[in-house]
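Take a look at this single chain, the form predicted on its own, given in structure tokens.
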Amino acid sequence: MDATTTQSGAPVASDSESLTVGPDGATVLHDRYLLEKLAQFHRERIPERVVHAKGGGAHGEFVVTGDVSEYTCAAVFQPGTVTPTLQRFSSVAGEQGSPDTWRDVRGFSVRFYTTDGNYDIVGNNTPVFFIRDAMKFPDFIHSQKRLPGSGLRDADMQWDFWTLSPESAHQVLYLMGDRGLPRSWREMNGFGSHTFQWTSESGERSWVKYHFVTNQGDHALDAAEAELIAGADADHYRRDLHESIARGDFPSWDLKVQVMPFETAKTYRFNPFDVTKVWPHADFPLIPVGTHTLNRNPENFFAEIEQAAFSPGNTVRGVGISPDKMLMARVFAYPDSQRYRVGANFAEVPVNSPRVTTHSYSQDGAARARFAPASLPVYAPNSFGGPVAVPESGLDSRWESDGELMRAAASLHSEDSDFGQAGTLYRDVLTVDSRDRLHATLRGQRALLTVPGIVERFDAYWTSVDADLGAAVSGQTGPGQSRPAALSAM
């Protein structure tokens, strides 16, 4: 049996008794192991994510079964390629201890450990988002969290923000519908949500959207069932995923993409870079790429899942970003938050470290573990054999822009509308049963509101989506009425 040691390797005399002056005397300050044990314990936790705090995940692999090489030269998407992966699922608004089955959007993030470095697709189980400009993001999240006084979540605050931000209607309809209560992480689809750029080996550029289609079937919970599970097993999703993989029932998703020709985006009928919009499949059908399978649970949840640091800025040759305002801001925000949450050298944590050799001039910082030989220079350009940039290897994403600097929400596309696609989703995609469930959910939400002005905007918001939807939701319950039991998880 191995002996217990200090962190520096010295054996310890006891795992259970402190060093004291006699059996009942003072504990001495020079009990090195006691101090080390307590000090480490005090620092076991890192700050939880401001959003997507509660989650879980697993390791897997991605196998390319299609051929999209005419659109991208990214190694990970070449025919027959097999790439190790990491996936993290999450809730958005809830904190670490929140129940998995509260009504919420679910995070769906996949890391590909490619031969060109890490590529992260950081998305959700919805193809759109609540806002299109990151200037609103902190305000949006604040409105979904807790009041500073009572520490409680507040329906007036949530709906005040949403009804004053009409671009949110498409995503809120998804949230209040079946998509807001998936039966499990395994039984939901995932989306990159944003528009990205692909570049072929010849330099041809295209715009692309990612769709992960579940092979387990897309299933939802009803509100009453979700509330029961929240009380009985707050970790329902996390447990389901772990147990499924442990018994060899490996969940999988088929990755498909929509591809838009580069020039088409300039004159398309709505802004293809607006993350509150979807691209119609009739215009841009799904193209099969490959299959992503989760087949290995983490050995240590903290080290491999909690410390995982995803970023939409982690791109590889042949993949880039687009002029999506939310995406461009996320490219900065994600690694900046990881430097705070995990540390300046978060990329050296094994789960975040690429499976290729890196050459960088970054240095020092807390918890630096890897370093270049002392013979290499620490600056560029240099004359001493340090790494050099190779312009042709990057294939950076590019687009033309000659506009003046401005702050504007206006678009040059003819059919941009905040409520149009939400109305189409309601009328043409939802089934009769799912519309009935949506009506019940929204009537329950309306009953939670206490401010008359917000109630009026709530009714106008849903009437703007669809007149029949507005009629079904408004006038059935009023502000301040009792809270429906089956709708208590917002």
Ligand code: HEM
The other form holds:
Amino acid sequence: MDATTTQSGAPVASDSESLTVGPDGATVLHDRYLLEKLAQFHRERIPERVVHAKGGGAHGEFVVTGDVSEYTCAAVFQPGTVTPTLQRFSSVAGEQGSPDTWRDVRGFSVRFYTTDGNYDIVGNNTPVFFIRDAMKFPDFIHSQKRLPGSGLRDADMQWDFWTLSPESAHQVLYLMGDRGLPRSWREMNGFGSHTFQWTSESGERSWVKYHFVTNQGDHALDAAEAELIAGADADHYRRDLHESIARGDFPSWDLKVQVMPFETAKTYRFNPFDVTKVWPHADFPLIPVGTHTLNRNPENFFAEIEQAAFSPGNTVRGVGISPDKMLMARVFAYPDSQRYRVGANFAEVPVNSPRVTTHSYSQDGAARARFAPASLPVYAPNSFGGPVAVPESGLDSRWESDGELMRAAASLHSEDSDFGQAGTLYRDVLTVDSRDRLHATLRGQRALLTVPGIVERFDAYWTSVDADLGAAVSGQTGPGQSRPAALSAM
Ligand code: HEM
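Any chance you could show the form predicted in complex with protoporphyrin IX containing FE after that form predicted on its own?
Complete assembly follows, chain above in first position.
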């Protein structure tokens, strides 16, 4: 058996008794092992993620089965390529210990350890988002978290923000419907949500949206079931994923993309970079890319999942971002949060290290462990053989942009209504059953509201999505009066 040692390697005399003056006397300050044990313990926690704090994840691989090489030269998407991956699932609003089955949007982050560096898709189980401008993100999250006085979550605060932000209607409809309560992380789809840019070997650019389609079937919990599970097992999703992988039942998702020609974006009937909108499948059908399978549990949850630092800014040659105001801000937000949460050298944590050698002029900082050879210069440009940037690396997304500096709420596209796609989702996609569950959930939410003005806006918000929906949730029609589901889906 190994001896217990101090952090500096010396064997210690006791695992359980402090050094004291006699059996009942004072504890001495020079018991260096006691001091070290307590001091290390006090520093075990790092700040939880400011959003998406509760989660879980696993390692896997991505195999390309389709051929999208006419659209992207990204190594990870070339036919037959196999790439190691890391995935983290999460809830958005709850803290680290919060129950997995509280109603929420679920995070869906995938890292590809490609031969050109790490590529991260940091999405959700919904294809859209609540807001379209990053300026609103902290306010939106504050409204979802807790009141400063009581420390309680609050329906008035949530619905106040949502009903004052009509662009949220599409995503709130998803959230209050079945997507808000997946049966497990394995049984939900994932979406990149934003529009991204792909570039082919010949330099041709396209716009793409990512869809991860679950091979386990898309299943939801009903609200009563979710509430019971929340009480019985707060870690229900985390446990389900871990146990499934441990028994060799590996969950998988087929990755598909919608592709929009570069020029089409300029004249499309709504802003294709608006993350509150989906692209109709009739205009942009799904194209298969490959299959993502999770097949290995983390050996150390803290090291591999808690310290994982995903970022929409981690792109590689052939893939990039788009002029989506939210996405551009996210490029800054993630590494900024991770420098605070994990430390300035978060990229050195093994799970964050790319599987390629890095050559960077960044150096030092707290707990830096890797250093460039001393023979290399520490500045660029230099005449001593240091690494040199490659202008044709293809890392930067490209689009033309012109106009005055302004703060604009609306875009120039003709059909940019806040409620249109939400109405289509309600009328043409949801089944009768799921509409009934939605009505019950919304009636329950309405009953929690205590401020008359917010109740009025709540009714108006849902009436703007669909007059029948408004009537059903405001109590003007009874349950079971929903219209039959149409067949077309977006
Ligand atoms: C401007 C808007 C947004 C801002 C400022 C923002 C900011 C953040 C921050 C700071 C984190 C914590 C990162 C960390 O410490 O590791 C985070 C996590 C996350 N965000 Fe966002 N976010 C935004 C919008 C979105 C959108 C639109 C999506 C999905 C489409 C999304 C999905 C996620 C996910 C999945 C995580 C968890 C990542 C993980 O698994 O570690 N966020 N966000």
